[in-house]
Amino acid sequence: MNDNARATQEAVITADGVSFSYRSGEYVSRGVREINLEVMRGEFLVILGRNGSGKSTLAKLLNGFLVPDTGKVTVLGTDTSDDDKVYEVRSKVGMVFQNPDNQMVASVIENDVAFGPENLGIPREEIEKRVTAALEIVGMSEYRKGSPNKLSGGQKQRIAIAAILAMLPEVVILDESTAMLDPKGRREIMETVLKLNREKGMTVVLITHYMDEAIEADRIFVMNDGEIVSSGAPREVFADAESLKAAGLELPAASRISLKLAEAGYDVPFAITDEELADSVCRLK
């Protein structure tokens, strides 16, 4: 990992054997197919993979809003095919969708935040903490009696982070969370989740296709065709090419730039961040 010290060994999310498939008649579509893995606490998990690899359906599997076919997946303890703690797996493991106007359910933001702790029945000064903190932590407290209409596409996804976060969760999972946003807004994104792995030890699992939001990642599970076909460091995962070109993936592009000197003769080790490419590229002679 980036930071031992910042991950325990404490697994607070585990799928074993997990497998999943839609159905509508007898129309039958694989979802994802034998998944073994583990989401440990504090660590920052990247689940990378083009469209239709099955990494939204292993991001809903892990917080309970599908349950497996065979497999089982457990949330700090509690299997999530218990339909009596069904609510309680969810309240553990926040889910932060694609489109965040979809997740908007009041017309003035700090409401709309605080509707996820008085669905939990919190007192109103608990919540207000919460609405507080959650703005704060997620850079928006200035915005709290606006309206969500009159922000980007960046500010309302970290409006709906904050929803997540004012319930206190163990875990926040985000889907596609950055796929609808320019890139001023997926770089708000991406910095917020930084500071709530970093900063606040939150677990954070980010479900994405874009290789350079997987860079800061702790451990990277690479899937294709709804299994896992590769895992590991970033710096492990980037450093075989061909696997995530099978897996209909590019390396990012200070890795393919590194690659191409490399190739040319060029004394330049494999990066995967501008930094580095930048910094070998300046010490050449």
Given for the second form:
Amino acid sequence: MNDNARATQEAVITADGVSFSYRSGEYVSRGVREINLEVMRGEFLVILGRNGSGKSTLAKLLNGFLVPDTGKVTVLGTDTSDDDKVYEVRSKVGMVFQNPDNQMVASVIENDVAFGPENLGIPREEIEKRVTAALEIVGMSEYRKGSPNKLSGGQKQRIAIAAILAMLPEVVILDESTAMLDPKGRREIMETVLKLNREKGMTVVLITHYMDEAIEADRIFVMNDGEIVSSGAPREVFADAESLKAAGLELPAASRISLKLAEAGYDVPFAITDEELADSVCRLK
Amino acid sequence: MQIKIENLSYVYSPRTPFEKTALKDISFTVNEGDTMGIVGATGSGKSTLSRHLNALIRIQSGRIMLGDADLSQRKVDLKAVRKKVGMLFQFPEYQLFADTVRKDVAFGPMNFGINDAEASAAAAEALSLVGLDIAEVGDKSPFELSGGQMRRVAIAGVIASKPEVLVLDEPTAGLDPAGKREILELVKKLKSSFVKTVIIVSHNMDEIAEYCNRVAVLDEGRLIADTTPDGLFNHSDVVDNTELDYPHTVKIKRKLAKRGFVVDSPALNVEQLTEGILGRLAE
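Could I have the structure of this protein in the form predicted in complex with its partner chain, to go alongside the form predicted alone above?
In what comes next, the whole complex appears, and the chain from above leads the way.
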């Protein structure tokens, strides 16, 4: 399930010994410490952590929104601390944020999606093509001429993703983009993300506190208190229940039930999806 | 205190081209001691209904009885109503405003006309109920706190006036799983204090299933179910006919049933479903 043939050995983003603290006057609060990671082209990477674990800080470091105090972040070989290259970096690493209402800039959806490429000075016909393609990928083509303020939260986030895609980024980072959505909206975004990665080969970094959104990832990094505390394929990471608990995360329902059944003496392997749990329970009867 | 809603209807912008019916002929009763969930798709009328409960919206037609107080009467004492029914809006941390936590929490009681010392004592009590120590956070700016703490300060601000009824609009939206659980456990704990009745408006069926003893379903302004979580999720087709979802554990139960493994349990949380599976395996 996790051997994604699209993930390559080529690093698009590299973080090397990165630390960052927030400062306001005398007050220093810790952001992240000693982060080392590589985002490989074509992979679906999930960064998991509770509120305040430093995961959003890390996301902002990966697209040059923040610059490390020590260590280095490079995007396709470009150092994000190079002031002359800041726009280049941000056009390669697109970011979708948490609140759908804060990301709409225009009163007509197609203008909203066109806003990014317009700022890059792309010719009109090319922009048209990009807007069409981007709306198509997120399944919002029929709303093109409509107004964003009549959309649901999930639909607004899909427009925000389309607006990023129209910039033709190398990587899309979603920073808790499902946190404010209802279950239906969350499902829409997760389906869009999987389609982007699996069908279009887009490199995706998803920042979340929901473990069930991490099940389909190629790799997971778990953050706690500003540090990466574990990493690996979902099954490896989920199996380490103790360190997940310490990081304030909650296993998916299927995992918890499989553990309880095993504890009660039944031969039920650790499940991460509902399907796996159903398989092993039905096998017992 | 019982809340009795009778034939409540509400229309926004009546007699204009923008006229929109938000509630149609709704009747139900919330009994003292209930934790009632109100669910429904976006635009189904949940917020309009909950805003009626502390008279933020005046009644157009129908009646709401809060104990002996009739909210449809022109002369109803709004201040008394709002003191009895505390209301927590969505993302309440955005509504914190004072320069210290102490002042923010004491703001409500002071508006209900008690003196500084009493308001300060009420703030200390409310903060301790939500698990914060006034000595530790009282003089901090609310904006220095973490997201979960800010939300607890916002809840303290509502309960500092000692409401009998607490209406919560999406109380856990945006929080991580540990933060969600913390808030819901807090709400449960508050029910052993002066708060007798809780009404939770939510999209999250897992929470409704686990924490509510009753649930009302709104669909396009109509009340289409007034039942228990077990009744809604296990013994009706309401979920299939609306945009609602099943709680995660009920989904697993249904998946098992499709494969011929029928679990005799409401499966409203992980514990219940596990027990159900174990029971079936032991047969």
